[in-house]
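In the block that follows, a single chain appears as structure tokens, in the form predicted alone.
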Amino acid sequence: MLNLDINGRRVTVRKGTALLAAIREAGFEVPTLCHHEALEPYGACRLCVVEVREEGRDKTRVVTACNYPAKAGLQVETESEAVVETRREVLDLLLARCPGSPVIRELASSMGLHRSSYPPDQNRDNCILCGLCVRVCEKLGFTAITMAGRGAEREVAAPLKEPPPDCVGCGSCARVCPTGNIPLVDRDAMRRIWDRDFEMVRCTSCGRAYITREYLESRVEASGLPASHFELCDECSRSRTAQTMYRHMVLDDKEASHE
């Protein structure tokens, strides 16, 4: 365990912990966009900046919090006059980025900016960059999807730019994007994502259209189940594990009751 201090406020935390993760368990809030609890920090957004001065230094610095680690002594500020201006104008220039973001004009609202001192550009879409749907994609072992091009020209794009061959349609790409940037339909048990059009298993016990059949049969080839296995939908299947544990339970306590 170390201890820190955030904003005045001694915590205490176990080695190793990320400086964001300290700061939220200490009850304090600093905005992200590229962050996600299941994938590694990033530092791509750069809206978690915090002032930490390190134990021994004269010096502060600006970081970001999602991939800086908590340190002993570490002195920590999450909304001293550096740290603002810094996501004052990371946010300007998203603002002027993503104009028709009703996430980032929220964000550039809560920071007292209501217009980019940037042109805006108007034929962009949402996209920030900010690499979750591909990272994500990464995680689950696929590759539908990558960062193409440079600079100005750099995008969030299938190879070749057509409809991914290797893209499963399990739309999790489409959940952690933070402007919701990607377009996913759900309609009579088909699904549209990246130019692509899925069909859906439904749930053996509800009913429901839950996953796609390409996904179905992706997690039926990694884990060496049955595609039995994965019959039901997650509702569901939780619902039947609580419904066993629940007999064994009662059978556990009549078992008992005789003896």
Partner chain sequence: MQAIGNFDELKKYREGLVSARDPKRKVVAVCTGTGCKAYKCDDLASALEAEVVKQGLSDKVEIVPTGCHGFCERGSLLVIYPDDIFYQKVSVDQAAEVVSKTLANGEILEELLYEDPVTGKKIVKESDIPFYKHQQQLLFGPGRRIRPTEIDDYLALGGYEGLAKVLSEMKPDEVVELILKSGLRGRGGGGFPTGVKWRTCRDAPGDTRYVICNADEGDPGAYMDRSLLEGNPHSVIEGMIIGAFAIGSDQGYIYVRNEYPLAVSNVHVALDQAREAGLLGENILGTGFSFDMRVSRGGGAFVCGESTALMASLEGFVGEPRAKYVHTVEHGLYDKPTNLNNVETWANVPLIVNKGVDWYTSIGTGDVSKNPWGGSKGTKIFSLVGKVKNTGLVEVPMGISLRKIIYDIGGGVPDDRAFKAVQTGGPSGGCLPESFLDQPVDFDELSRAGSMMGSGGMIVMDDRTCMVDVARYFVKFLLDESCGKCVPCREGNRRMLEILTRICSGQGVLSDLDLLERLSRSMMRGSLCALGQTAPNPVLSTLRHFRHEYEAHIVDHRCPAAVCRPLITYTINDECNGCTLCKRVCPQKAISGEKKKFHVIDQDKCDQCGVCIQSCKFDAIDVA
Second form
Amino acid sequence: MLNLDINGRRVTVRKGTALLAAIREAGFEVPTLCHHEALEPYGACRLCVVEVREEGRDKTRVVTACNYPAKAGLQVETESEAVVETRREVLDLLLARCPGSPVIRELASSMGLHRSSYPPDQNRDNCILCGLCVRVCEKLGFTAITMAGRGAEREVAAPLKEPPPDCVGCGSCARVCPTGNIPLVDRDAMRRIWDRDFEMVRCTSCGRAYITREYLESRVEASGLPASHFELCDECSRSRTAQTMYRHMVLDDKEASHE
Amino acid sequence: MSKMLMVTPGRCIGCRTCEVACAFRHAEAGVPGRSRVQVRTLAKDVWVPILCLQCDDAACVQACPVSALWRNAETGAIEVQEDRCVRCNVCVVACPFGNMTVESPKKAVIKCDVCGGDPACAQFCPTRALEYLEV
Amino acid sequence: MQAIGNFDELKKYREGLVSARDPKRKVVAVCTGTGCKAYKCDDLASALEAEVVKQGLSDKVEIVPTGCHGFCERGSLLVIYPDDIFYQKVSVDQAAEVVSKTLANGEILEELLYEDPVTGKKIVKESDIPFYKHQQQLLFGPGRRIRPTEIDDYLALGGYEGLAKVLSEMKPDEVVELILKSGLRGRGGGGFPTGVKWRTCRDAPGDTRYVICNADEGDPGAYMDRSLLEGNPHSVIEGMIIGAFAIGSDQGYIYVRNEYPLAVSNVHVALDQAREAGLLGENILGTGFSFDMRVSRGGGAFVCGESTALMASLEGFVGEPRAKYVHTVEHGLYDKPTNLNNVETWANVPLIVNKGVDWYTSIGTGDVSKNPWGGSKGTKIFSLVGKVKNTGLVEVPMGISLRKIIYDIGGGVPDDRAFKAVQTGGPSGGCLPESFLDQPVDFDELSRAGSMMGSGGMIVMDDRTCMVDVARYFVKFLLDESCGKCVPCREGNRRMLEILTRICSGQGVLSDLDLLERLSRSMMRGSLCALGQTAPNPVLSTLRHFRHEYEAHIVDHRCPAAVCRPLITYTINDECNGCTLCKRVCPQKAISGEKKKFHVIDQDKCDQCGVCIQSCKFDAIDVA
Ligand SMILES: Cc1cc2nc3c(=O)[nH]c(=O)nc-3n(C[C@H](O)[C@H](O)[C@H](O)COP(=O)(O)O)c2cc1C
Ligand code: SF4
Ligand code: SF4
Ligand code: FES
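Return the structure block for the form predicted in complex with its partner chain; the form predicted alone was the one displayed.
In what comes next, the whole complex appears, and the chain from above leads the way.
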């Protein structure tokens, strides 16, 4: 365990805790865009900056809380002048990149920023290159999409910019994207994502198309269970559970009392 | 010694009070959520409330690729760590009983968490079809 | 060659090498560095060799194809020892003459001598040539006399003596202490005290430690690391083995930029030779100390030279930086304590071991006896380019003034133009004006002046250089080379470029300057790695020292150096005699005028390409 001061408040956290977690535990808020608890810290959006003074040092420095380890004796300011200026500048830059993104607009205006200091980009989507989609895909074991290009050319892309062969259409990337930038369309038992069409498997009971064939296959493989194990959607699984339960508990009772 | 939510199907009268209680207990900012318990009608006058069995060797926990599901040692219930959930829905597919639920694509999956040890469903069930009992 | 089993054998082997060499035998060191390759230096070396055989001089003369001599613009070049005769711009067909006249008869070939551009005098001896006279080639010197691929040449010059000394007389801690006391600071850019780094790495918990040599060298126009590795790979390898011993590492890596095939192959040869000689690998010199290393080809991006990106790349991942809040000396390659140093840093190590701290600290600035940050010691190699008469690689003692480098070694600005600025430190360095010319060149002075040492790029600019345009050039480079991962660097550089482009095209407003300053602050504070953190330097240093040029662009819509096309006008003055040449060459057909009559430029049609001014033989066209 180690002690540190956050905005003057003494907090105790376990060794190895990220500063961001310590700050949140202490009840303060720090905005983030590229952070997800399930993924390794990435440090790309720079929104989570805070100002720290390390023990025994005179100078403070601005660091990103998501990947900075909490240290004993650390003094942390989450809203200092330098922090606010840096955070505002990041949002100013993002606002110019994605002027149409409600998420970015909201974050910016929460810092009193209603218009960017820079000319807004035209014809650009709302990707802020936080990398969450790429990282979640990698975490799930598919690595169907990657970051491609450098500098201003950087983008999220499938290999060779073709529909990604390793994609199973699970849709996690679309759900985790903070700006909702990844189009996912389910229609007529087909799912379209990353310019690829996936056939969806129907629940053998209700007929609802509830999962893509590729995702189902990956589940069959990962679990070692037969495909029949997954033939019902969750709603129908529940109904089946209800029936089983009823059979066991009510009918068994009745049978017992008949005897 | 721990407690469990016990279902006695024969007692259920299909009033769905449990669903309402659950939805309100899990309300966020005043908006009731989707219920974690669901009452199924099997035949005329036959109802069964279904909720998570908190399996010992839970398929959902095993399937979760990001360890967002964990067992609360105090209540024995499996809970979702919402900020870890990546909405891959693997657990939804994995649960053989259909007890993992997608509330909204933007939010973490939901499941019965026995309300942290004071389940609303059992509290409000008029017929004790749902009971929170020592086992 | 048989493995050398102990210190005695090494000594004997060396003595054998030295006594086998006839001191009276002439040695012709022909530069075969990459810079000279374009001048067919390899053919020249073979031709000389063939002539020597043909003219029966084999036992009197030895031709030694060496690494880079630094004076690349004069290639092909050679030096004849012991007379120290320097020939430049030697072509292959002059080989016969060099052998028959100079080598056989001692006759000097006037046409191959260097002519001092300042005095106009021909100079015979290399050591009298200003370009070399003011240098102190501690690192480069040896490489200019040996064959890079012959370990015997290196051994004969006392190579691996430092390693033997360390292994036979010193404890690892003492070696760390020695480097600490020497005040050696990293030559890769940051100027971090090498001894401090070694000590932290040595003290970091864990059994496995790595040492790495950073030879990624991505600065445009810089090639000092390449020259060192190509010309004297053993000096770098020896430094690394000593470092590994001090730090407690048994595995090293040399991360070489992908575009350096000759460096890669010379290093491979050198590693094989060192292994064969028992100087690398298991049980080095019979001491029980084992260390080996591997060569890895770079990821092909500038940012791969950044320490964490380099390590990611070595591990087979994309070369992208990560946060350095946990230092690589503690958690580096494969999460193990890792010591990364630059090529030039490593090459300094054997020198310090051999000659001692007192000697080393006598070169340079400040006092490092108590504090390794207290000064800058030893020499630094610069890549001197741009508007100077003599360009090339120059190695100078720390503390030398910019003026000495630019004027005494570089010979000053050509074409009688006025000096305007010198850019030091590579793409994220800064531009210093004339008033800084007498500033001593060391890590701290350059930083104080708003520039930096960087890896040693030095670009001289004359009065025809627009400083806003220069800033724009570097920002463009950094934007292209940024990995694009973090917002301040990727978006910040993009916006910086946008603003500078605006200013260069006369569309800037004064508040743009405040915006640039504000953006710079946030980029420096908020970027993930040093690329983004230092990227504003070109802008800030030009804003600091040449603000009036920015203002001229914005307020007066004028580019004082007449570089920014939208802001300049070409006009024809009274010198025009109506030769019609400009009228004929103008691609826009913007010039009109009768033969032998005064010509005029139609400003609406002119697109400022400048072809006319180049074509006019009578200085009749003005640009402003
Ligand atoms: C964008 C970037 C590029 C770099 N490129 C190089 C390089 O090509 N060679 C190098 O030695 N150091 C380079 N560095 C510096 C290294 O990160 C590191 O500080 C250095 O290799 C450490 O060695 P030293 O202490 O001997 O200088 C670069 C740094 C940054 C931020
Ligand atoms: S698409 Fe969304 S999740 Fe992926 S990098 Fe862009 S903003 Fe982040
Ligand atoms: S500062 Fe630039 S190069 Fe460094 S991580 Fe950020 S985007 Fe990449
Ligand atoms: S959340 Fe820390 S940099 Fe994005």
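Numbering follows the first chain given and starts at 1. Everything numeric here is computed off the predicted structure, so don't read it as measured data. Each form is matched to the other, and the largest set of C-alpha atoms that superpose within 1.5 Å is called the rigid core.
- S205 shows a C-alpha shift of 2 Å or greater between the two forms [criterion: core-superposed Cα displacement of 2 Å].
- Fitting the two forms on the rigid core leaves the C-alpha of R187 displaced by at least 2 angstroms between the two forms.
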